[in-house]
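Taking the form predicted alone, here's one chain by itself in structure tokens.
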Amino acid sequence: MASKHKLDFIDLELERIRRNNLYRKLRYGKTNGAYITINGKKLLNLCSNDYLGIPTVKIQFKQLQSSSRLVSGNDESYKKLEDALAKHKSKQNSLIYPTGYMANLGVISSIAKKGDLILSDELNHASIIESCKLSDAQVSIYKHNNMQDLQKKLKHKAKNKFVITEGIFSMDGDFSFLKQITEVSEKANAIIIVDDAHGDFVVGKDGKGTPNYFNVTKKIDLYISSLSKGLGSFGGYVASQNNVIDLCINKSKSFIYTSALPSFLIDHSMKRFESNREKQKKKLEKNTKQLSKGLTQIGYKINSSTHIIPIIIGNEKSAMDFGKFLFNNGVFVQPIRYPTVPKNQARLRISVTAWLSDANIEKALEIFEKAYPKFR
């Protein structure tokens, strides 16, 4: 009988994951515009977050900074981009983080403290959930977009109250009820934080984001967002008033204790920010309407009005089978399962991009129509 190894319990955990159809593995591929090539197979890519599909811009490769921004990594290019992002969000200042995930971790855990109360939407992204846990504040989860539940929970006494929501929810593709949230939060004197990773640069006038779309820009106290979704570059940022940014520089661990983004990535973001985003935004809106309308006509139940279109399957194995069918027929859409979404709410999460042509969308709809009798 073979002796047991002290890490054998990991095999048991992996077996449990496989048994529940929740096992994940990395697929190596190469993207090119509307397509991705995996193991030599060219597929139509319907799960990219490069929503605007801004054409490639040329940047000059510079020496890597290899240090924290508080040491020697604070390249002067940061100043230009942070000023532009602050203006973009109508705020006094902004601060760039290596990723949007790290921005959430660093900002929320720095500003919320013991004696405070955080109200977080139940469908908020994992980075928000983890950042709330890192803070010493009391955390209360309110039902998704449920103003009655939010209003009730805001009655609890606390030194400071924070309401945190996404602008566009990453897995359901629906908008946050920002107009109502700001009204309810203002009455309770609560600080409003919006993670607009999936709405920034994509919706609102000049791509200013979800709060702009709902005309509540001035009512949002902190914006947290990503440079790697609509802008198609890399990094994350927070935009707020000067004292919030100053506090993050002094307290935010995911800002202080990590190397700065290479300056060529900052230049890349700046060039994409200054590009003709409006042209790409209109193309994305057109593609979203065309694909959503086509899926509805086939018979799929579509509850999203944004560029994130989930097709809810329910059963995890069925979702995996659906994804495999699409893959075999030349369309790449990853099945999304627990814990990213609740159990038995597995889905195919379609991301529409401006990369797609009319012919691409027609081809995708042909495959989805072929799949409908099998997976509806």
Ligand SMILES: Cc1ncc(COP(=O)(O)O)c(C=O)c1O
Second form
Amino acid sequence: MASKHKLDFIDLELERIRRNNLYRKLRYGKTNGAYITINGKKLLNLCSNDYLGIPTVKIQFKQLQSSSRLVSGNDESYKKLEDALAKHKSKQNSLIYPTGYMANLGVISSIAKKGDLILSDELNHASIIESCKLSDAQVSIYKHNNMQDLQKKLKHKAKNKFVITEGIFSMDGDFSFLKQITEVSEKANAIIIVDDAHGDFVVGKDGKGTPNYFNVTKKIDLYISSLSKGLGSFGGYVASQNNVIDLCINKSKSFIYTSALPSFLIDHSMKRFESNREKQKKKLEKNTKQLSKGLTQIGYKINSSTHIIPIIIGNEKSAMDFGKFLFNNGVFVQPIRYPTVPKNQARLRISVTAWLSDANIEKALEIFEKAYPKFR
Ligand SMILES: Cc1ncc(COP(=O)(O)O)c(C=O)c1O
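Given the form predicted alone, state the structure of the form predicted in complex with the named molecule.
In what comes next, the whole complex appears, and the chain from above leads the way.
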């Protein structure tokens, strides 16, 4: 009998993932505007988070810093972008992290402590879930956008209470009930944190995000976001008052113990931030309306009013088959399965971008119409 290798258990684990139709495989692609080419096949890209589709900006490659920001990696370009992001969010200050994921990990674990209570929406992103685990605070999950549940859970005694929600939910495309959340939280003197990775630069006046859209900007204590989605660049940040930023610089492990983003990426974000975002935002709004309306007319049930349009399928295998059908017909939409969404709530998560032309949208709708009798 062949002797067992100490890593054989990994095969069993992978087999279990495959059996449940949850196996993930990396594919290599080349993106060009509205298209992505995979294995030589040019596909319409309906799963990019580069929502605004800002045309390519030219930046100069600079020498890499190869150090963390607290050592020698704090290029002066950071100052300009952090000032601009603080102003964008009407906050005193901001701090850039290497990614939005790391911003969530670093910020929440730095400010929430033992004896505190974090209330987190049940559909919050994995990076928020992980950040709550990293803090020593008690974590309580409230039902999605359910104010009664939030209110009830806010009655628990704690030193500090935090309410954390996404602005636009990443896998469902619905808005959080920010107006109600701020009202309920204020009554309980709870600190309000919004992760607006998918609403920032995309909704609200001048793309100021979901809090601006609901006219509650001043009520948000900490604003966390990504530079890698609406802005189509790279990185993450938090905007808040000075002492919060100071604490994050002093305590965030995902800020202190990692290399700084290269300054050419910071320049890239700055250039995109200063570009004509309004024009792209209008195009995105038009495209979103056109695609949502077309899908509804075909018969798909669309519950989102934003640029993230999920088509809920349920069964994981059917969602994979749907994705394959679209792929074979020239449209790329990656099916989303557990653990990104709950089991049996697999879906096609369409993300609209300003890259898409009217003809692109018509072509996509043609294929979705062909798919409808097979996968509705
Ligand atoms: C709600 C939310 N927060 C944070 C992140 C992480 O952002 P980044 O891609 O910049 O790490 C994501 C990414 O998908 C997200 O959806």
